[in-house]
Structures are given as C-alpha cells and as structure tokens.
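The chain below stands alone, shown as structure tokens; this is the form predicted alone.
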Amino acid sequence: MQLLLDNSWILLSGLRQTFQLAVVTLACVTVVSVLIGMLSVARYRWARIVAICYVEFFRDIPLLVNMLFVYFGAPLLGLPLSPYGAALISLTLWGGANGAEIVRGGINAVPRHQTVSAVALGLKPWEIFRYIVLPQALLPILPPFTGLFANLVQATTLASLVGVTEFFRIGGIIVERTTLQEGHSPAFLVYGFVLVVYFVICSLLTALSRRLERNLQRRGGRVAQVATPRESV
C-alpha cells in the first residue's frame, strides 16, 4: 500500500489523462454520432449506404487493430501522429458507429405520424427536427449514450499500446520501475489497485444510466398520461 500511496501523484496524473481522452473522445463521439445517425434516416439513398457502410466498418473492426492501424497508417499518408492524436481518432471513428446506431434508434423510436403531419403543417425540416423528432428521440438516446461513455473510459486502457500515459499504462510504468529497483514485482497490487479503479468508475456511469432512464421513463409515462385525456376530448 505505501508503494501506491509514494507514487499517489503519478497515478492521479495518469487519471486524469484518461478522463480528459474519455471526455474529448465523447465530445467527438456525440458529433460524429449525431451526423453519422442522420444519415442513417436521411430520404437519399446513398445517404443511408454511406452511413450503413461507415457503421459496419467500424464496428466490425476490432478496437485495437483500429487504433494501431491510425498510428502506423498515418504518417504513411503523410499524417504524423502522436500518440494522443492517433488514440483520439480511433476511439473517436469506434464510438461514432456505435453512437450513430443510438442516435439512428432514438429518431425511428419518434412516431413517424408526427413528422408527417408536421409536414402538412408547413414547418421546415429543420423546425420539425429541432422541435419534434430531437426532444423525443432524447428520451431513448440518453441512457445508452451515458453506458458508451463508461465503454469509453474501459477502452482508453488500449492507447498505452500507441505510447499514451494514461492511468493503466502509468500502473504499467509503475510495475517495470520498481522491479528494476527493488527486485521484486508488485503486478498484483498496482494491477489491482488499477482494476478496482476502474470498477468504480464504470459502474457509477452504470448506475447514472439507469437512474437516468428510469427518470426519463417516468417523466414519458407523466406526459403520456396527461396527453391521453387531451386526445379523448
């Protein structure tokens, strides 16, 4: 334990290096998704084989094969780069197709009779996206965009292959050192102390997701009950 508590500083450096890679990667995530997602939905066809092709892609990938193919297949292209950069961009393209397929399920869950009597009505795609389809399709969109960031957070673990020094690759850095310096290796412990890190961390995000979707199924069932008189009327 007092091995941990000596090298406190760097395990809390390493942290917070894979919450802000977790946090910027969502940032991304959410643009990409969101994007992706629309084209999925889109009245064009090759809009929605671009988006089909971009998911499956990505998906179909493994993450790691991703991510080392974006660190050595870019500067081939004349890209260099770092280690942050090249994790950024594979996680990013991973979460944007699994983001996409939530956001893709978020706007089919919107009756599709309320865009289209919005259409009678006048209103613009924009306006019918902006004030019908996006505050429904949140509903569904939310809980599991919530659990894609705690896979998030699991999956910077795999950018200490490429060179980042985030948390699990500074346990890592952890290890080797005091092997070296004192003969023995504490794997058990530092890996340990790593995996109870991130249990902690993944299953808070899980718990938020839960309550969250439990809180937006109940605030679904208030409407709902208070549209259903209206409609009878």
Given for the second form:
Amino acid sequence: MQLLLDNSWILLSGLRQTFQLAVVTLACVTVVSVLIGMLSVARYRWARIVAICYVEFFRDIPLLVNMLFVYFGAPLLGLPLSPYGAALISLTLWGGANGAEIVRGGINAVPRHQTVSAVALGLKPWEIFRYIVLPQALLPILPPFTGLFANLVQATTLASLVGVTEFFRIGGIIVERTTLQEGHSPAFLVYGFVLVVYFVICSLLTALSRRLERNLQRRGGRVAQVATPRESV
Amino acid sequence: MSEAPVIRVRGLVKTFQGVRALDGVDFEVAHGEVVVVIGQSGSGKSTLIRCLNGLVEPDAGEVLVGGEAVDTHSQADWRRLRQRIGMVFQDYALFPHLTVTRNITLAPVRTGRATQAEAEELARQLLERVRLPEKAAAYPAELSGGQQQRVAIARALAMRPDAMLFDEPTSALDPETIQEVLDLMRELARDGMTMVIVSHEMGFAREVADRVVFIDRGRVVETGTPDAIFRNAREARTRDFLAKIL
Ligand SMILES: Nc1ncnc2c1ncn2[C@@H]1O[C@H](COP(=O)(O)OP(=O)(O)OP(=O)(O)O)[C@@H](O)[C@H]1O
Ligand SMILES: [Mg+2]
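Let's see the other form, the form predicted in complex with the partner chain, since the form predicted alone is already up.
Next comes the full complex, and the chain you just saw is listed first.
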C-alpha cells in the first residue's frame, strides 16, 4: 500500500495520460465515425463501398497489429510519429470503424417516411440530413457511443506497447523499478490496483451507457433503438 | 381562356421489379378541382400520386406542372416544383423531435419562402385554421392521430402550395378522429384548393369530388363525376369494385 502511495504522483500522471489519450481519441473517433457513417448510407455506390471497406478492414485486423503497423510504417513514408501520435492514429482508425457502424445504425433507425416527407416538403438532401435525420439519429447512438468510449479506455493500454507512458505502462515501470531496488516483485499488488482502476472507470461508463439506454426506452416510440455492437480489442 | 392544368401527366409507366404499377396513365387536375382516386389495394394509386411530385420516378411518360414540362430525372427540378405541391401521407410522418410549430416553419424558412418571424405567424394562423392553436409548443407524440394529421396538413399548407396531394390521409386513424380530418379537407375543398385525394372513404369522395378516377392494375379504367361513377359506372370492373366496398 505504501508503495502505491509513494508512487501516487506518477500513477496519477499515467492516469491523466490515459484519459487524455482516450478523450482526444474519442473526439477524433466521433468525426471519423460521422463521416464514414454518412458515406455508408450515401446515395452513391462508390461511397458505400469505400465505407464498407474501411469498416471491415479496421474491424478485422487486431488493434495491436494496427498500432505497430502505424508506428513502424509511418517512418517509412517519411512521417516519423511519436508513440502518442501513432497510438492516437491507430486508435482513431479502429474506433472510427466501430463508431461508423453505430452511426450507420442510428441513421438507419430513423424511419424512411421521415426522409420521404422531408423530400416532399422540398428540402435539400443536406438539409434533410442536418435537420431531420441527424437529430433523430443522435439520441439512440448515445448509449452505444458511451460503450465505445469504455472500450477506447481499455484499448489505450495497448499504447504502452509502442511506448506511451499511460497508466498501464506506469504500473509496469513501478513493478520493474521496485523489483530491481528491493529484490522482490510487487507485480500482484500493482497490477491488481491497475485492474481495479480500469474496472471502476469502465464499469461506470458501461453503467452510464445502460442508463442512457433505459432512459431512451422510457421515451418509448419517440426514438428508435440501435443495438450496441460488442467490440473486441 | 383555358388555363393550363395544375398537374398533368401523360403515358406514365412505372415498373417495380417486374410489377407494372403504372401502365400508361393519363391524368390531370385543373385549377381548383378536387379529384378523388379510387381503386383496389395494389392498383397503383400511391405510385401515381407519388409521380405527381417526383417521389417516384416514372420509367416513361411526361409530367407537366403548371404547363411546364418536368425533367422527371432531375431532383433539383423536382425540388423547386415540390414547393408548389403539398403532400400528406397516410402515416402523417411529423418530425418527432420538433415542436408542432417547428414542424410547420422548417420548410418555409429553409426554402426561403418566409423569414422565421413570417413563418411563425403563418404557423399560428394555420394552427388556428386546423383548430389546434393550443398545441403550438407540443411535440407530435403528445397529439392524437387525428391531431397529428391536421398538423401534417398545416405543415403542407405552410408552403402555400398550388395543389395538395393526399395519400389515404385517414386510413391510419382511429374511427373517432377520421371525421375531424375529413372536415378539414372539406373546408379546403370549399376554399378552392386544388386537391388530388387517394381515399377509401366513398361517402366523402362522393361529397367533395369534382371528379372521381378509378384505377385498376395500373390503368385508369374510368373517370367521371361522382354521380357518373357511383351510380352509372360504364365499366364492369368499376361496378365490381364498388359493389365490393359499398
Ligand atoms: N417501392 C416499391 N417497391 C416495389 N414494389 C412496389 C413499390 N411501390 C409499389 N410497389 C408495387 O406496385 C404496385 C402498386 O402499388 P401502390 O402502392 O401504388 O398501390 P396502391 O393502389 O396505393 O395500394 P394501397 O391501396 O394498398 O395503398 C403494387 O403491386 C406494389 O406492390
Ligand atoms: Mg397506397
């Protein structure tokens, strides 16, 4: 316990790094998700094909492989990336693929007659999307998006493998240092603590997601439901 | 002086996956005329009325709005014309996330037909007219089916259309609320609105229609005054249909 208290400052800085990475990623993921989600329901075939290829590709490769590929591949293209930059990009590519599916579900859940009656009123396609479809898609995608955020927080642990000193990596550093200095390994204690922290954060987010979902259900027919996809890291 | 028909179509053909929904339809509505379209389920009534404002793109045939030929494949062309043709659907399809007032003002404001203030004033007048002034700030879910349908009519009227299309506007309503919607449509007819109405309400059709059009298997079988159709139909198919539903 003393060990954790002694290291509380760097543990906190690791936690901050984890959150910072997760939140910045979430912002980027939201943008990518909406763009790809829109492409996936676009009128043009080529747009839908691009979206499907993107989503399938990034959902079907392990996130870790994706991250290492970005980290070691970028310098070959003349773009050396910091560990943080590589983690941000690969997490965004992965989260965007999962988020796009959520957005697509949300858009598809808006009944077709909504679009038809907006068309009949003489509104333009972008106006229909902006004023009719998007606002109705937004509420039902909120719970699955909160769930996606929980998955992103978990996925940030992989960033430690390209050298981002986030919470999980800090735990590893403490274990190594203490083992060298004191000759015995506090791995169980430290990783146990790390586990509890991730568990608390993610279960809170999951609970929030459930709650949002229940609130939406209580609104009854007002909004459509979107199934929460289960992502695997 | 003969005025050009508000809407006129010639030789409309539409096939859905091998099903001939329209098989060479000629149809027109004169200014101020009320036309009621009747026919069996699947005979092509909805397809026809949707061709009149471009929601369905016909495979062949021409559409003229106010005497002007429409490029039926150009959505931009249609968008301009739709602002002159209001449409009311069976399932009312109000926008559930917007208040009644916003439902009515959205299109006039977005299409530049009115400023926000003008549109709101117009919405107030229209809600008065459809007898729902107290629902201005309500959401559609708080309204009964008949009330929602009346708001949908107000929403279409807010574009100040030259003609209104109704596709079975009372079919999804509870029997108690059907009358309030029919009453409103009667008033519109009396005020001289040009209307095309697909309806199964034969009593109503007989009363408001200037002309009744009977469609069967994608073709106009017979057209005439309500008396001519309901009492002395010439075609056996018309008489069979009427015998079944009256
Ligand atoms: N979008 C579509 N896709 C495939 N087939 C369609 C479509 N719309 C209509 N049809 C078919 O075209 C034919 C005419 O349909 P339409 O909806 O115009 O009939 P209707 O007279 O309005 O019938 P109802 O009284 O049931 O509303 C039917 O056989 C229908 O199945
Ligand atoms: Mg129909």
